[in-house]
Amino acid sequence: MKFFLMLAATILGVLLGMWPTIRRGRPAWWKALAIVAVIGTIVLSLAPPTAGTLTDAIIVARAQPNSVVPVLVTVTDVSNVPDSTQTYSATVHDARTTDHVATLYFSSLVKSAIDEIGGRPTVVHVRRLDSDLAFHAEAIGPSDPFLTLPYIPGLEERARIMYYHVPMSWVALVLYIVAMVESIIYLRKRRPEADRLAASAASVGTLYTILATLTGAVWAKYNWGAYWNWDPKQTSIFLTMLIYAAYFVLRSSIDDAATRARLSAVYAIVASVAVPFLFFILPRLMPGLHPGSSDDTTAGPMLSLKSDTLNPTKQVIFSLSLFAFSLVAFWLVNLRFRLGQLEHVEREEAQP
């Protein structure tokens, strides 16, 4: 289910990127779908709150002790605790089942806001005390929230940034593969336009490597502890991104359109081929800190066959963020491409 998501999130976007065809302007219906498309994908990737399990708070306190871990809990039979006027305890279990029961203790303050949410279910910030089945609630999340994203060890909130790096990086390479099948197009119709239209769909996938780049540093700063760590991923990304800076200085330094046109296809063609294999195969034969590397035991949560490895909900958030992604990099080559076809009319017309 969650390669079919994926998938079909994709090819629906490049369908509808390219229809009816990439070298026209986009109807307006087609530019409102492209807006609502990346709003969905920002709210949802970045309004609901992060919640997890009353035995993901046991997991993580095992490893890091007095953790506090956000859960989606149901709290009842609120008591007074004995010897005590300021501590208070409860039942508490997991909103989404009711098999782990606990008991919770909390303070006079978070007790007016549990008393205000009235047993529904809410998010609770919990560390886990001296066993499985006793916890002090440190604060109160929102209450009865309409989504919650599943709570990742070790990555937290940060796992949000998933939502932008990893389809920037994907809808890159299939741009990159836009430019070469325009590319061999070029080289056996020599059709002037396939040569823009190859050079526009580089150019924008260079961005989304470039941005792609960035906000996986942004991801290494604050789980490795540093900005670039030359990890093979890293490393191949960089690789890419000198290919296609190499691409445009091949553009810029040659005058005659025909000549630059050719060499630039011939290359385009050679530059594809070499990216799936920094993208995908490289960074999974050499050691690493990226999910996936030879050293790893997954594959990383999105090649991964298991399907536990991507929660339902973060499944269909992630499929609507390629999709998303995917109808914005189109639109942009097609304003490339028309601006392309604009400065080559001015050319010839400035022609004697």
The other form holds:
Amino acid sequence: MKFFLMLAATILGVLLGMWPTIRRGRPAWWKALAIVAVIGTIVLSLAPPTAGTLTDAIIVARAQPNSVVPVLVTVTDVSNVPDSTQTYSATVHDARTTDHVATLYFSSLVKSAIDEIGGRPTVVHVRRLDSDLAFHAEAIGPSDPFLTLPYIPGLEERARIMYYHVPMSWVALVLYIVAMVESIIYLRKRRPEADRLAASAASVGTLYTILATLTGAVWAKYNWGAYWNWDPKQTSIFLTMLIYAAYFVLRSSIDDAATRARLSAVYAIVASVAVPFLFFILPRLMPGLHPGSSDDTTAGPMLSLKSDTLNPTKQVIFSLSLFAFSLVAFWLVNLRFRLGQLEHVEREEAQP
Amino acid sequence: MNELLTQQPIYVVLVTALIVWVGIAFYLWRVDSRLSAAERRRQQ
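Just the form predicted on its own so far, so send over the form predicted in complex with its partner chain.
Below is the whole assembly, all chains and molecules, this chain first.
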């Protein structure tokens, strides 16, 4: 299901991105769809609260005692009389499954918030006490959330980067492949439009590679302790940027249009062969910090064959994100290409 | 509203991301319209 959704989102994004032709202006509905898809991705990836289960709170507490974990629970049987330490108690169980029943203790500071819940599923930030059946409520989150994102021990809120960092990296790869295909078309048919389209796709691909690197660096700062660690994945994406920087240097250093187009096309084809190797193969062969490295027990949450590595809610939001950022990328390629066409026509007319 | 943003920092991220992307979308739409107008002028 995971691979089907991701593949469908990628194919739909590419086909719709290039429909009816990438060389002409986009219809209004197409642009509206791209905007709605991006806004939908942002809302669905950032608005739902992160909430785990009481079992998650127990697992986290074993590694880090006194840690506070948001859990989606139902609180019932609230006591109205505090004990000698001014602590109230209630019965609590997981909202999704009623398996885990425990006692929730809380101070008078959150008593009024708990009274307002009234047995509805609520995100409660809990800390495990001295047994798996006793928790302390530190804060009360939203009640009856429309959607919750699963709590991943060790990642928590930082898991949300996945909806931006990964699609940008994958769409960059798709754009480099588009640049390669257009370069082949140029070499076969010598159409200058194919050369301009290849350059447009490579430039937007490089923009997406830079965005993937920046979002990854911010995530690395809070997960690994530094923005840049020379992890194999970071090194390979840095090499990709250098390869495509050389492509643009090559284009800008040749004045004759036909020679520039021919050499750039050959270079883009050779560069695009290296990209899948640098993006997917090299980082998986070497040990590193990035998910999916050779010393990781899975292939990373996206490509792992284990079914429990990506929750169904996350699969849907990730696929929507992939689709949305594909449409935006093809819109940018379209604008860049049409601008290049206009510049080309004006240059032609300006020549005596 | 202010209390919500203070207590849930993720909503600050959400609002910022929405403002940025609505701005990008508006800008792209405007550039697209201007480009279409320039293409039409050239065809005429």
